[in-house]
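Okay, so here's just one chain, in structure tokens, the form predicted on its own.
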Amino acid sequence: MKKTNLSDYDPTQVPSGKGRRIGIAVAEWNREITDALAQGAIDTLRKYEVVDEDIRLVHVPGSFELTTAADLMLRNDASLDAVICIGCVIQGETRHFDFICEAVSQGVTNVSLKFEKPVIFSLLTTNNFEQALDRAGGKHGNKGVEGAITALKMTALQKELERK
């Protein structure tokens, strides 16, 4: 079955976030979109018992800066269990789109491996603004919700594997 809504998930398969500390780095570029994604992530973390004091939110100028923000957050706050990187890159007339998307995806992976903690890729890469709206609370759900669920699942997996 093809998944068409980013906010569709089985709530019985989502671990509690109680006691988890989650960072969220949000790009200011395409702010209408990224603010909606960030709110989706925050609301979902709260729903699964992450308290406001355990959510650390920072803003950066654009999506390219998300990986630096994640690196800085994890370097300066070892108590963070994960960082969600939220941004939106919309295809334009130049190859800028390709360079930014590739740099962020590789950067997220590198930061995650460097700190041995989940760094979640919640970057929208769309052809136009309408597609971004559809994925920021519109007809295709909210990628911020998906990022929060992923962070909760990955931090639970890490804790489980560390106990073995």
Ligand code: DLZ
Given for the second form:
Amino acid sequence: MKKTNLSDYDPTQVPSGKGRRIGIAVAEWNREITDALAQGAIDTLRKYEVVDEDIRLVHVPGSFELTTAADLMLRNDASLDAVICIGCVIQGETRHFDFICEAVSQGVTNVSLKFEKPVIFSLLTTNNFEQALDRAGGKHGNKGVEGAITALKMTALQKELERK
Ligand code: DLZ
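Having looked at the form predicted on its own, could you now put up the form predicted together with this ligand?
Everything in the complex follows now, all chains and molecules, and the chain you saw is the first one.
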């Protein structure tokens, strides 16, 4: 199935988040975008029964710091079931874009394996601001929504496999 809208999902296939504790780390760079992504994630977690007290929201200066935040959150709060990393990196004239995207994608994987918990990559990596807007509640949905659904699916999978 071709996906043009990141928020196209089958609501009947999303597990309840009742009793789950989810961390959200949000980068302050391109804040107009990242705030919209964070709101999408929070609304979705609430929709699937995660209560506000179980949503731990922190902010970091830029996307590069997201994996450190995820690491700190999981290290200091063993009751967290997953962390969603939210950021927006827009291609500029320098190579910052490549370094940041590479570091976050690798870092998210490393932290997830280190703590044996889902760490979700909700990082927009776009050529320009308009493409980011399109994916932060615009014509291509909201990647924060997608991140929350991924967190719910992965925590449910983890619980299921750990029971076996
Ligand atoms: C430095 C920088 C640049 C050029 N671009 C972005 C960006 O598009 N998105 C983003 O989230 N952060 C950017 N940053 C900041 C870095 O992520 C980081 O905060 C700084 O390099 C300090 O470590």
